[in-house]
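Just one chain follows, in the form predicted alone, and it is written as structure tokens.
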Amino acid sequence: MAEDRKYRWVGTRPIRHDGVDKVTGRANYGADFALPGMLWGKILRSPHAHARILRIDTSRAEAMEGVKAVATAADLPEQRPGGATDLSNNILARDKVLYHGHAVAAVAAITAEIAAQALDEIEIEYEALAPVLSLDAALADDAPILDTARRARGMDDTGPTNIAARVDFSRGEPDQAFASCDVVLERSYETQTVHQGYIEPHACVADTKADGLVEIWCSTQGTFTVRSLTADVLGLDKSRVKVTPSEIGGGFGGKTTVYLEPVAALLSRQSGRPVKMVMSRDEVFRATGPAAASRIELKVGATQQGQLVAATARLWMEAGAFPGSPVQAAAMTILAPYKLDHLFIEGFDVVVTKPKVAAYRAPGAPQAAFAMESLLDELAQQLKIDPIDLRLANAVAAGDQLPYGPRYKTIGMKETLEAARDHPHYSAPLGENQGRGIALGFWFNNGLNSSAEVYLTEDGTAVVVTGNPDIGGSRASMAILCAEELGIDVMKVRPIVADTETAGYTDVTGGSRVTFATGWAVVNACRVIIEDLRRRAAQIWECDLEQVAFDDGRCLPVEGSGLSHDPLSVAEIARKMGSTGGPINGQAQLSARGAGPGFATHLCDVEVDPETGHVDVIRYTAIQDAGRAIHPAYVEGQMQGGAVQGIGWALNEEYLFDDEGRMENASFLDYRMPVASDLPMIDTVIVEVPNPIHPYGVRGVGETPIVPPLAAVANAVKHASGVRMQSLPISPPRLLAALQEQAAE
């Protein structure tokens, strides 16, 4: 249970422990690492979006001077049923290529230039097939089927299909309930394929030892995930793979899987030398995991007073070349913030000839919220109800049931809405061609498995060892939690992100779970140390353990115990560790439950140029319940970053393909992400409704911020221009066409 007490370090803003190395350039990122005798690896990628591989001839490449290894899917083990078949086939295509840029072969050579030249010497014969580039194309009666042997999970066997899976949730009798509604709105919404936009490309070095042990250094959000997936693809025991994380130059969910690592390990095994691989920006766009394109058909019924009665939602999401879109998460989140006695949600995972999608901050939830929050904005306008009042009237609270089963515990949804309503931004005047949008976002957050070790040095400082790569300031939050528990200065804590042979098993840095779950493990490890410190103090004082208390970094006699000793600080006891039992270490591990859902309310003001369709975001405020903000500056950074990414998703970002399935804008020059000059300052308001499950009240904060912006921007554009955009992005050509169509009516 979260404790109601004053804190010394929680809620403060110490400088980040890794800051000096990063600002001075000493920190090592994925592409910085090198080993003696290292080779360079390159990948040959498919020129087709959909084709059968008829023949591969690598003999000329193998004969080139300086080439030390060449690999294809034939060099990977066959996967057992239910194994890593899709992952293996994505890493190196076996029988078919399923998107433009799909990896087909790989080369390792003494220089990057020779490796690139060797790729040109590999002969591949393809039988080109029709690409499948949209949901409509994938679901058409005459659609080319990507995998004729696959059957849709969760559906009756209808034969070969591009639907990989179906999910559904239901409650009450929505069809009957709609008949009692005063107003029913039914709309369709679409979003396109977008990329996370991390600045650092995927990079790794792999070294396969003579005994078969594989060592990997890479940029990743999850070292244990890399270990597991690489071992699966190569047919190795997990213990035969060691992974060391570099610093990470952005991930946002996109670095939770593997692309290069098994290939580099395979080339290293063949050559007997370490192999380094670094993707180009073009490769990152064409061959890594973007966010899923979506289509959502949503129907909502309400009373004239604004009480929501019933809703149905049908969602289709692109998985890319292999199953695994975030449609289940989208289905779980789309109606979750609102009380509804009658609902039905159905989602479909659909394969298309595009790169296999990956996570992107709250995967599936931004697309779902775009639909629901856009429709609620329209409903509020039709009923002439303030959009915040409409949401407050229907907001879930503790005890209400989620569409997928569990009941809410303590949550902060209403508090974020009230903070938005009371914020000066909400009542600020607007000018000509300007509009204000509001949207709510929900993410359920994750707990999963975490380990931590804390040990004291001889002078009483602490070292915290965890296995989560730091992508959002988690080193600082680990240090703060440790310092708070042990009562020592936060700068006397050294947080370390360790490799898979040093840290205990820890799940991926994602799901907004690290400060919640791994931080909880750190707290528990510190409490093991505190009990040990009490025991040692009792030994020094020659008293019973029950006579010793611990408070604010000191062991002291329990009041009324009859002891008169001066308090012993952590440092004083640590100096005596050799004579009181040896090293002072604490270990903890847990499968964390009760992550605590996150809610955010965003306000967005835009100005629309009616002559060009250009949209300027002129003011933006992000309000979010953080449970308790361990390091407020990093919470604010997460809120601002999610807002910026969501603004880009709403206004400009999308993958553009030609008719043959080739991506046409695979660079930051042509893939239009917002930069600082495109945006105002993003104001933030942290709401704190402590999560009662966590010892410090923590809720994850990293994913919820990207959920509201798509709808907040679209709603603002509607109020600025009069045009309701139901398909993203709201790029100037699209909005201008809609404005012209409206003017012609």
Given for the second form:
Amino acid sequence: MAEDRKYRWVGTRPIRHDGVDKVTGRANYGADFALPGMLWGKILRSPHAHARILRIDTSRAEAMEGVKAVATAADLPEQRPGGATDLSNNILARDKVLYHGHAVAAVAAITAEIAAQALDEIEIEYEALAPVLSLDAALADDAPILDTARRARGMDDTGPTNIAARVDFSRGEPDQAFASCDVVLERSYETQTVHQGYIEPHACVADTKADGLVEIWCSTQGTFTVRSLTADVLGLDKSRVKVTPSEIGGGFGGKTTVYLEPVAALLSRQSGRPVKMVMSRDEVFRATGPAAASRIELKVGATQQGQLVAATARLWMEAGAFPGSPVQAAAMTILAPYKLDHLFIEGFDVVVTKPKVAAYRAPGAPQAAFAMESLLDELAQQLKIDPIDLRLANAVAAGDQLPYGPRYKTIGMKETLEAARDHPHYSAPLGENQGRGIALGFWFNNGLNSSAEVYLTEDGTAVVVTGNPDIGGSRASMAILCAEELGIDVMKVRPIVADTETAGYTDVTGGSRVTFATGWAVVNACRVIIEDLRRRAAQIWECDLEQVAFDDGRCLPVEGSGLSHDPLSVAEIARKMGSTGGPINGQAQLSARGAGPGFATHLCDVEVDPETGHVDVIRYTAIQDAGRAIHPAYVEGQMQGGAVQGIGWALNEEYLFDDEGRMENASFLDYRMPVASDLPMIDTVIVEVPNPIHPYGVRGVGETPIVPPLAAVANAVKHASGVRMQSLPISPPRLLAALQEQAAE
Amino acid sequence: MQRSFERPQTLEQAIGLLEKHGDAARPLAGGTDLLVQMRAGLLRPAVLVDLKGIEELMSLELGADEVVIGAAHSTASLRENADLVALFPGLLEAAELIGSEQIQGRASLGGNLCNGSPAADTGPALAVVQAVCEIAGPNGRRTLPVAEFLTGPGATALGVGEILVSLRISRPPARAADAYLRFIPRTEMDIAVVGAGAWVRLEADGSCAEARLSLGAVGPTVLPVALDALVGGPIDDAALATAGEAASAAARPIDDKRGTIAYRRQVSGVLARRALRIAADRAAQRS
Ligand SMILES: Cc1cc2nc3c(=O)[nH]c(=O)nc-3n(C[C@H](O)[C@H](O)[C@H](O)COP(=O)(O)OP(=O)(O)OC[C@H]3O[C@@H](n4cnc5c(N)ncnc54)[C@H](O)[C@@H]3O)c2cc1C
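Instead of the form predicted alone shown above, give the structure for the form predicted in complex with the partner chain, please.
The complete assembly is shown below, putting the previous chain first.
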């Protein structure tokens, strides 16, 4: 239960514990690690978007001087049904290549240059097949089928199809309810394939020892995930793989799977030497998880007064080469923020010949919110209702049911909308060609499994050990929670991110879960220590445990206990560790449930150049319920980062493919993520509606902020230019064409 | 392939090296195009001939009649010369658009031209100030106007063993000034979708005496746009609209990942108008 008390450290902004290493360039990232005798591994990638592999001849490469190992899918164990077949086929293609850039073979050599030359010596015979580059192409009656053996999950036998799965959710009788609505809007929305755009490319070193043990050093969001997936692909027991995380230069969900690690481990096994692999930016774009392109058909009915009555949504999302788009999450979120008695949602997971998608911050929700929040903006305009008022009038609250079943507990949706309405930004005047958009975002947030160990040192400082790579300042949050619990100085806590054999099992740094769940484990581990400290004080005072209280870093006699000892500080008891029972450590693990959903409302002002279609974001405010901001600066950082990524998604980011399915813009030059000079300062407002289940009221904050910006930008463009863009990105050529179409009408 | 790096101190040595190794050798100025192309595997020169040891290529002279810019002089240091910026604000605008602070510490006007990209930013800006390329080679020296130096995508008029030594530009006459604008979807880190260099000379009464316009990224090389219709009249909205139409008509863009034909045509006209307006305003300030 969230406690309402005054905090000493929670809500403060100490410098991050890993900060000095990072700003002085000493922190070690994925590509920084090296071992003696190490080889360099490189991957040969498919020149086709879709082809059958007829023959692979690696003999010339193997014969090259300096080449120590060559691997193909034939060197990986066959997966049993239900095993890691798709993953294995993604990291080294077996019978077919399914996207341009799909890994086909790998080489390890004494230099990176020789490895690269050896790739040229591998001969592969392909039978090229027609690429499938869009939802339309994948769903066409005569579409080339990526995997003829696959059948759609959740559908009656369809025969061979590119639909991998179907999901649906329903409530009430939407079709009948539409008939009673005063206004019904039916619209279609599209988004393109985008990349997470983390600055650090994937990198690892793998060392397979003579006894078969595999050690991996890599940049990842989840060491235990790398352990598990690598073991699965290689057919090993999980205890045979040890993973040590480097610092991580961004992931945003894209580093929650493996691409290189099993291949490097395999090459290491073959060569008997450690193998290092580092992707180029080109490889990152072509072969690692982008986020899904989508099409959403949305129909919403309302009364003249602006009460939502019914809605139906049909969603299609591209999974890339293998099943697994986030369409289910998109379907679950699209109508989640609004009270609706009648709804029907249907989603399709569709495979295409593009790289397999990976998680990207609130997977599926930005595309879904783009549709719903755009449509609501249009509805508000049509009904002449303020867009915030329209959302407030239909906002869910505690007790309301989500489209997929459960009921909301305490949430902060209305609070973020009210904060937006009352913010000076919302009423600031606008100039010529300028417009303002608002949009709301919802995300589940996740709990999952976490462990934490806290070791008290003899001088009363503490070491906190967890297994979550620190991707957004979580070390600082772990330290704050520990300092708050133990009542010690936050800079005297040393938060450590440990390897898979040092930290207890901990799920991935993802799902906005680390401060919520792993932080909770840290709190519980500290409480184990506090119990121990009280026990020791009782021993020293020769009294009962019940007579000892703990408050603000000190054991002291419970009021009314009749005892009159001076309080004993953590440091004082720690100093007496040896004579009071030995080391003082706390350990805790949990499967955290009740991650309170996150809500955010974003305000965006843009200026449109009517002659070029260029959109300039001139003011942006992100407002979000954080439950409780443990370290507000890193909460704000998440809000700003999410907003910026969403702005990029809205304005210029998209994968461009030629007719053969080759990606044409696999570089930061032509894959146009926003740069600093493109953006105004992103203002933030943290709203705190504590999550009742968490000891500090924490909700996840990392993903929600990427949900609203797509629609916030599109809505702003509409109000600046009169054009409603239902297809992203709103790049200058597309917007100019739309402006001209509007002028011609 | 054995790679070697040469750093000659004289033009003669450099020309000798280039002549000797032919296609296997490449001149290197800042390397901000060349090294990127090598890393992408597009080029694998066996011999790199660094030109930055040669004084003439690194010099900058603001003479009484003429400005001479060494071909390998970094754009960052050009920008720091306030007199040069005052003389040719448009050219320096173009130079300043090239890359970031770090890139500009290396990038040169010579490299920008010799790389031959149809989208290079300084091409149109140098064309409208009628810069002349000073070239040295096995057969001695020659000069060529920038517009003739650039011959097509990735191609220049340089023959085997030839080096671009410097760019010579006459000081602007009274009431004349240049301007350069480019369009990119972002504010930085992008290649021109359209670039427009403009140069205007005004009569004492403010009417147009001479106007020049060159477009980048909308043709195989820098495209001059004839603006005879403007001469003699005021540079007002109507005149600019005419110029814009002429620019759109002159543009010969292609469809690619950076822009469509229709879009580039249209934006050519928009930038032409805007750049001419800036140049005319600047010229008026110089009366
Ligand atoms: C991040 C980044 C951003 C960039 N942004 C822009 C931009 O906005 N606009 C733009 O136009 N360009 C841009 N560029 C490209 C590049 O920086 C410019 O073209 C720059 O002017 C090249 O100059 P350099 O001295 O580095 O040329 P180099 O790379 O050294 O040479 C380029 C070519 O010219 C040849 N060469 C160079 N000097 C001579 C000479 N004197 N005689 C004969 N041949 C010669 C070389 O052999 C090579 O083929 C960018 C590059 C990067 C990496």
